[in-house]
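One chain is shown next in structure tokens, namely the form predicted on its own.
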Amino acid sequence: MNAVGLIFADSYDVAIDELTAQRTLAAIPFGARYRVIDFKLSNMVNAGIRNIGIITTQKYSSLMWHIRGGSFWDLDRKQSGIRFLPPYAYEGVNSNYENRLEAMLAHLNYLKECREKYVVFGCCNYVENVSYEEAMKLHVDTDATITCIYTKNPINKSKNLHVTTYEIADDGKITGCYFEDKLNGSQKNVSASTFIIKREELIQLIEKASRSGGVSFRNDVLVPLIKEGKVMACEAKRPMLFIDDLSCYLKSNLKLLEPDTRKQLLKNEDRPIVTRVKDSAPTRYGKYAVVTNSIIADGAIIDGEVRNSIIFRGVRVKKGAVVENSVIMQDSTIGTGAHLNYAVIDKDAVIQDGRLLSGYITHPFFAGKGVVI
């Protein structure tokens, strides 16, 4: 594919502060052993997409320790391949930015530089399994200025925060673009804030917007595009699990269980998700452990019980302990005779010997990163 992609690594539209206190949005764990990015990068490059640029503004450390050069994706090449863009990198941007636009108008010299006809850029706040090339063939044989990916089913996408909807025409034109204070009922064409644009094109429009005091990409850019009728939409049919919020984080984590959102999102030869290999050790189940419909990683000691869970590379699990209907994310420790139920626990987390720690689906409990309880 003729394109360049980029990613928005932070977190614009979510509110999941707990998972983003010390790291950014793209970098969260997911499923047991994948990062948020890796659905966006394995995307593109299945796609292929071979030069890629990551935008971020803060806590990017443990984002580039992840991707590295970006071998694990064929992307550590001497032409193209991946390249963090981080805030204060040209000359006169003197400001963190605060949304997309900015993001774009900071990076406008790699668009420039890039040779690339077109980009495909997006956001890190739902994991998916979407053939770029389908919404690319669309884009092109309809001659829209601008193609954006959409969901009809957005699955654990929160109620409670502002959502973006599309209105579309039975010639799969965008009609209408609407920023609604919570999804309802109503709402189907829920927009996956991802985009497929002539790079020329980008840049002339963010330029545009900038010289006109924009501050918005929907409304400076892509709603004077869909009144000119110049905006397709293009469905993407897998699932997409959304993170939202901490209870759409867990929800979505858990959809692994049922075998068909596993087989759709992972599960696909010709379309695999890629991660940062780690070499560990086959997971450990010991005399008295137990597992019901759980993802265990490699890595991990299980000695207790372990039900409806995703555990993370690392974890061990004690003698006498149960996990239920929980995430807990990779070298943390369940101690002996504890029981957790809805929970989230994050990396180095130590639950201590006899708690019991119990939240529910739509208020999980949580222990943050290196937490003792």
Second form
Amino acid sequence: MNAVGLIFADSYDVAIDELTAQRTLAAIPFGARYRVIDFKLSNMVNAGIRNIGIITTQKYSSLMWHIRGGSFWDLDRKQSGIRFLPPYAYEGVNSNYENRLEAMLAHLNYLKECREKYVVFGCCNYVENVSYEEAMKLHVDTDATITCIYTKNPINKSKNLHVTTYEIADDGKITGCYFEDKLNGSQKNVSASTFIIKREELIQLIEKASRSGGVSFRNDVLVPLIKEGKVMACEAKRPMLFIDDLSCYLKSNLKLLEPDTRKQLLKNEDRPIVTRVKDSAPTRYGKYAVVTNSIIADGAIIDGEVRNSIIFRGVRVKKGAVVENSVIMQDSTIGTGAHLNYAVIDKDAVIQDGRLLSGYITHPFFAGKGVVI
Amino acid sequence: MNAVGLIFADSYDVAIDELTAQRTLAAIPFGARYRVIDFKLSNMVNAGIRNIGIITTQKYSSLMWHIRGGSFWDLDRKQSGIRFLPPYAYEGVNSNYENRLEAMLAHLNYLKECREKYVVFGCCNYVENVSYEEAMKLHVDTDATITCIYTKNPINKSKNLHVTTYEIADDGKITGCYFEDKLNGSQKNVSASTFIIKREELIQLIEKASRSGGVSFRNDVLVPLIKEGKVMACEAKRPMLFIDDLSCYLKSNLKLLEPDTRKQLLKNEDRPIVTRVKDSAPTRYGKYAVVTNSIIADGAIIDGEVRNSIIFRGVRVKKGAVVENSVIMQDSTIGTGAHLNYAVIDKDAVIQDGRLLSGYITHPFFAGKGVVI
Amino acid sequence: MLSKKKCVAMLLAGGQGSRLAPLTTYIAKPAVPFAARYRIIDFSISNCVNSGIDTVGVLTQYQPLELNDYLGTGSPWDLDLRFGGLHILPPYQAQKGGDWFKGTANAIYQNIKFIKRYNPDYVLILSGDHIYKMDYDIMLQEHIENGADCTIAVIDVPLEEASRFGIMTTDEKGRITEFAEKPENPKSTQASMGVYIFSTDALIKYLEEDEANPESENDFGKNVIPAMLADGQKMYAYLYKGYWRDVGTLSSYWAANMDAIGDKPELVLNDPGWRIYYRHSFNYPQYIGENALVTNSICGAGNEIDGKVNNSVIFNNAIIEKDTDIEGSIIMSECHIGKGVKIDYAIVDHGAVIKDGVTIIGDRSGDPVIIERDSVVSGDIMEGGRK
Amino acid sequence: MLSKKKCVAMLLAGGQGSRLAPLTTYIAKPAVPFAARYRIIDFSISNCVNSGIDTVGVLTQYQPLELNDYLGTGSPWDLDLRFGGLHILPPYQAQKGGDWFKGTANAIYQNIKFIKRYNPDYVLILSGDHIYKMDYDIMLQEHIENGADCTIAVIDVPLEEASRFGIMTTDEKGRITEFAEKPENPKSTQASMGVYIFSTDALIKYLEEDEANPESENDFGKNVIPAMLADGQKMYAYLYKGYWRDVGTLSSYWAANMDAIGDKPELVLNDPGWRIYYRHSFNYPQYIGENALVTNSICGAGNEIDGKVNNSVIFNNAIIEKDTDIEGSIIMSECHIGKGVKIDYAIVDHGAVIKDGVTIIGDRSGDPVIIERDSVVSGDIMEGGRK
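Given the form predicted on its own, state the structure of the form predicted in complex with the partner chain.
Below is the entire complex, every chain and molecule, led by the chain shown above.
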């Protein structure tokens, strides 16, 4: 595909501070072995995009280490590949940026140096397996200026956060864009914050919006174009799982326990979701292991009970421990006789023998990276 | 070698603003095909160092693009490799840093995560082909806390800049460290701003200096240790070419025209200086080419006269042009009948037909990146 | 980056492995899958990498396609280097005609040019068909300290098995005084592992002499080692005491797989200090269903398991449906085991389909039942009969 | 990243290149150095990459060591991919015995498994021994538009030379009506370049039929193409009009090298839109000395030139001392040309040393003088005599 990809690694309009305290949004672990950015990256690579810029502002160290030179996605190429776009990297890029317009303005030189005709750009506040080829076909066929990807089924979108919705005419043209206080049942079309546009047009629009004092991509670029009738909508038809807050994050992880979600999101052989290779050993189940309805990553050692849970690489669930309805991230240990229910345990945590840690689906219990409880 | 490398990509104690306006010091082009950091990186790799952190503060985009994932130096490894350490990358690293102590303090987590026993760290204000193995041997044999690399022959060191010098006893122990206003003939031992120390000791020293309000690695870490008699000196015996200012930069480039310098710096097959691969075509000489005593990179097309000069990749010297005592960087064009003497022409510049541009060895004529004259 | 390597490894991966048939019908023995995620050759290559040896020539000959593809650029083992790294060395034709590799020594002889390029002081010769975790660097240090021309790694075997091996007799300093290939009356229990370190000059000299001898079978064990010993070269034994398994037969292959399961497995796969690297196929995390009970087993990625699995090794992307019972078996990648199946003491090769309700039971006193690659089984198989 | 490739290239690199001897004594023809920096095979591989084809199988047989080493992981061509990329395909032994590749068609037949892995719609067959810059994607588009089973790239040759080639006769739409291998009385001047695109199904069908025919020589030009034509398959010619040189003889090799020099060279090497990629050896920039005069030439890296060089091609790391005069010659890597030497119309192969004062003059009506690899020349050579 003759397009450059642009990924905003940071959070806009999400409230998942627990998991972003030490890492940028895009680096949040998800689904037993992935990080959130793996989905966006893989979608782009699967669509034939070979040149991808990642705009970061802070705490992007684990993201850089995860992606390295991009070789896991065959993106360590000579003439293209992954390019990190952090603050201060370029002359004139001197400060952090608060919104997408500012971020793109800061890295306009990157966009100018690319040679691709189109730009596919978007945020990382959900995971999905989407076909950008179809969106691009629609974009080219309808001769739109911008095509916006949206969903009619925003799975696990928070009801307490601002949300951008579209009004869409029968011909697929977007006729309105609303920034609403919160999600409610009446909204049909929720923005996926992902867009397709000609590269040179994007550059012009950003420069123009910036000259006239604009501060928001939505208000100062998108809305005026909608009024001109130049914006198309493209529906993402496969499940789109949002991670707006910790409860949404837990629910979206557990959603993978449904075979159909797993199939559409992870198991599509033509559209693999690729992640960093870890050289883990096989999962080892002990004599006392009782695992049901769970996803277990490689390198885990399970000798306790695990039900309705997502277990990351290298996790150890000891004999007599019970884990239910929880997400246990990489290399954490659940001690003998400990009992976890509706918990999200970040990396490298140690839950000692006999602890009972229980939240609820709307208010999961959370243990931070490396904590010992 | 059981050591991690740490490179400060930014400028301390240099005044070469012309070339650092758009790039960090380490990314300055040198010697027809290299960038300054290639020397430090290659020295480290040739000594068997496989894990290297690069501390950057600003304008490091071209440096990142030059180094990519590190594959040109076989550094794109699974368990180690190149790691960029830019501002804001880690939680708590929130600001730019003014000196080496602050920079190391900001990235202390990186040093803590490494497993190597030693750290070799240094600056990029010169190019050299040095054996860190020899320095390490001396360091281990003498049981020093810090070993400092220095030179008795600081070729093309500016006489107008501050300079750090050492007083060294007969047994190689450093007995004094002086920060002097300028270089003068009486100073024998000039610091190469490159050090070897045990990793854990470095971490402790930085934390201690920081707690007691220290702001300078030299004054607050090195000098106290010298007083305790714990610092050794290791002489770098091969030529060390400084690039303190534009005149020094020009002179150090032209120094490569001496066979012995070339041999010691670039042509040592056991210690290759490796740079990014460019896939340039062979150098093409036209009918009217007259080239003497010059270094010409691949991809250049020469149909004019070139004397005592350094010509980078992709440079075009047209018929009738004369280039003398100059450095012409990548992809610049020198037009028909133009005459350059003692000039430093940055990348992508166009010198139009018939221009006469002449500086002097102490005050070279400079044309910036992409200018048209 | 230096223009020289201290030690280069040459890995003999050309064997046909006929005693492992039918697992080796389409693939070379070193490429046979092992322990849920690996191939047999991963152990030797990972040993090299973990021992600090970053230049490995892999000599191939028999059914190399899948092996070549598996090795690829060497990137899974971090051996995709600009200087050094992993190189596949197939047989070739030269100006004066070419030939397949004759014996093990001839295979190395034909690739002396490869060795010379790296100008190594030492050459490590390995075979790619054993399962073990060995630090060759310790052996190399001993070789250097002994000033040896050749060092041969040995393990201590039970006396009654010694006549199946090449047996070393050594003096009190470990210097080899006698070597007997499969002796009827073994004089010691130190058996060769087929792992040799040679000082490069000695290796090249003896390979050239061996090649010039028309009566030689060009084999290290039969020809080169005895010739060196006869010449009084300094040859030492290096006693290795860790885990080591020959997986030359179906039952030894099965047993070695079983070594990787259990609370304290004999073969530890998740030692962060000695990783076994392997090539990842695309997959996703495994799902364990509502009806599953997986115990005392190891499993790769991408499986969907809804049955009972015990004392077993399950590779990648296998589907095991409910009401199925798998005991003491090896299920390779992409297999589909239907509902109500019972499998006991079997090896189900890649891509096989076991239909609902089938029972497969092996005879534990013999080899396990082998279900061949991509086959479809709809009838019962009992007591060691072959499909 | 998708699990399928649209087009896979198979590059036949097994030829012995005996007419290029002695340049091919130790290396396969595709590995022969060319134009100061490249190897002959770089052109075909770079064409693939520049045409958007990222999966290339290279079939090797004769003297592959240096070629294998040169190709390595494929990284110089950006072909070190996790899915796709460059793969070396040597001959191999299978369970029922193995064999060297017989003809060009047999070589592809033996690697059908490789092709199938990528499930391509089209297969591009190339030989690795021509110098040209061709966008195979344009040819592929024509193939698709024509709904062809096979498309053969042709160039227009002078009528008097046509009988040296495979000659196509086509109808007004480019469909091939007749094919004659080296015809005495050629009916057209459209000569096959040995570049074929096949629809995968047709290729596999005809390869299998060809293999089953014991009388076939298993050659594309002699057997497969005529068989397809006889069956009425849809076969089209694709007329290529760009630069193309066969470098099969020493004088054509010399002439093609000379095409890369001059103000407006016929063979443009520094076209940023069509880069020719190559593997870099370690080197440093070249130094042109006080006494040098280098004109109308191309030079690689790392040279130290202090003599007069005109109309010549100088590879890497050569030393050319003062008072020396080189005209119309090719000096390969690592050569050392002493003082007061005169060389005219010669090819000095890798590593040769020409002692002070030697004169080497070739006969322009014949092949250039060849100074063999690593030889030392201390006496004069005049008029086309071979050393």
